[in-house]
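Just one chain is shown here, as structure tokens, and it is the form predicted alone.
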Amino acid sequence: MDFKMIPVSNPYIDIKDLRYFKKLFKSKILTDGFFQKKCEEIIKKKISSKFVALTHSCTGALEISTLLINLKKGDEVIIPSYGFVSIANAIVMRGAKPIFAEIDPQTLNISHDDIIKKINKKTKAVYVIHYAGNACDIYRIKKHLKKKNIYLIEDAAHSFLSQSRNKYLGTIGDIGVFSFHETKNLVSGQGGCISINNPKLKKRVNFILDKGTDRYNFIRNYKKKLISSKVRKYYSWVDYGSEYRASELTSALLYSQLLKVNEIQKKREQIWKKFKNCILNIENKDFYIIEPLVNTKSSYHLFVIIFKDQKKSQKFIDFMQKNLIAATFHYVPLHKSKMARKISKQKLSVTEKIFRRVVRLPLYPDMKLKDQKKIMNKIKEFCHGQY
């Protein structure tokens, strides 16, 4: 009998991925090399972006975004409370104030209507999260923000290759950021990526990526990394910045993932739809599934169900974990956190009522068939049992 817990996520890596590390070690170029440039080229072409740069993390990409839009003290930024802390941190580190918004209970994405209510003269930007790999109501939000001249930044950490109206998420707003963390669809350790879609914001991005210097203008050949003796100038400190670029180790792993991205996405979609069909065939009134909106395409990053009763959601989590299936909760509302209460005291009734009823189920490409069947059988058992 197998007594190993089925995890929520599992990186899709194998021994074949080592071939790119061997090439990397042979080159002895560990930063700003072949793999970083190649990944950027592939991603830029794949998502039809105007500019793409790999970063050491999605958190780093979010920090870059706040620098690019010149976020400062006195500015307000609307963000979903139901999300990871990185957006909020990037905002407060610039001295600006996060204004937390409600979510749509059907999608767990930011509420368009609540954004509209919270816009004022201090609003500099709106950050949206495309939760679980599913697009938020991005075009409706964009249309309103454009009239107000407010920046729109997409946190597409869950949503690499997701689409809305046949356009890739992360390329619809002014800036998009992606995550290639160990828990995401494509993994590179803790890597990330930034897509600049507003041409006016492209000028400074390489300065920020290169620790605030104009180094990129002088060193273009990653193999030599040498400033020509014919150049009579030196690169210098010209802007804000930090060490944001991804290393070659991170990039080499991501490169191997990008080569098999279609395989990864197809397997995730197949498992997601299998779980959905299983639930649709059960006479269930206790919970519903988070699904993609019409005219969108999901990355199938998470399989999420929402219970109508908090106690029942906890019983389901307990039941699944006792059966060695890592069902678990997700985000805790940021506006209720210790840090947020120092900034403001907001009440978000929808977010507060729903977050304890959210349950994530395991989903990853190389999930064994027996584990898929076990998860589906245990869902049926719970729904048919007296719990």
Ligand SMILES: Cc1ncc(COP(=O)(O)O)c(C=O)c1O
Given for the second form:
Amino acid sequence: MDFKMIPVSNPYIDIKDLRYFKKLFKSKILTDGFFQKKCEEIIKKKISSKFVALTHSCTGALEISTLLINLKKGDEVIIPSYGFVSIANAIVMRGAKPIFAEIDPQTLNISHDDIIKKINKKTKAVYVIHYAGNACDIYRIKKHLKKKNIYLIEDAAHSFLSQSRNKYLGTIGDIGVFSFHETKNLVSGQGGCISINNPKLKKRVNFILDKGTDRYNFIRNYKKKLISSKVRKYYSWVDYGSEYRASELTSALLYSQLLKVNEIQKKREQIWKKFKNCILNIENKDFYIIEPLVNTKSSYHLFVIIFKDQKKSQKFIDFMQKNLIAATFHYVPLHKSKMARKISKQKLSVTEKIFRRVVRLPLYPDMKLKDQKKIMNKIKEFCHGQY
Ligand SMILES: Cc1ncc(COP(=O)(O)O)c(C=O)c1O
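Can I get the form predicted together with the ligand as well, since the one above is the form predicted alone?
First the chain shown before, then all remaining chains and molecules of the complex.
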């Protein structure tokens, strides 16, 4: 008998990843070195971006985005309430106000129609999340925002290498951000990156990434970190900023992950599709699954089902966990949080009705076949039984 819980996510790492740490330790360059630069080059090329920088997290990349678009007091920013707290924090830390928008119940992505309703003269930006690896209605949203000169930022934390109309998510709006946190498709411990697509926003990014200094202009070559005594120049404080760059340790792990990215994505896709086929064959089920829109390509980050009834979803989670399968809920709407209640009292009926009915199933590249079979059998058992 296997008494270990099947986890909801599991990083695809093994002992071979250590070889890059050995190289790194030998080099003794632990910041801004080979691995950071190499990852930036690989990602930039892979997603056809105009600018990519690795960051210590997607949260950090979101903070950079708010500095780049000069968010300030009096500005409003539309964001999905059904989302991660990092966007909301980045906005309020600049003194701006988050305006929470509804989601589309089919995809759990931000609702295009609700964005339109919430735009006014104060709206400076819209942040979308491409939830679960699936593109939101990005081109329709972009078209509308362009007319009004409103920035579009894509939180593609779940969606590295996902596409919409053959363009990579994170490269369609003005700025895109990604996560390489332990729970994501590619992992670097904690890590992320920012992609800048609007050339006007590129000017200040290296200052912000380097704690508000113009250090980057002096130390471009990681091998020549020492500034020659003949160069009578210093770098100094020129802008807002913080320590946003990724260290060489995390970059070395990400480098190793990038070398096997196709394998990782393929395995996720196969597991996701097997779950879908199993579920399609279940009659009279009380839930539906969220799926990629037409003309898009998913990164298959999450397998999410939505129950018609809140009590049923809780019963399902209990049943699966009793059977050592870590099925679990996801986001709690931000507009209902203690922090958000201090700044607004919005009501979002779709989001409020749906969030307790959302369940995530385990999904990770090296899921054993016997574990996936167990999960599928338990789903069938639940659907056919009197639970
Ligand atoms: C949509 C979304 N954005 C941002 C983040 C934050 O990512 P990180 O942990 O890399 O800061 C998360 C974390 O799960 C997320 O789900």
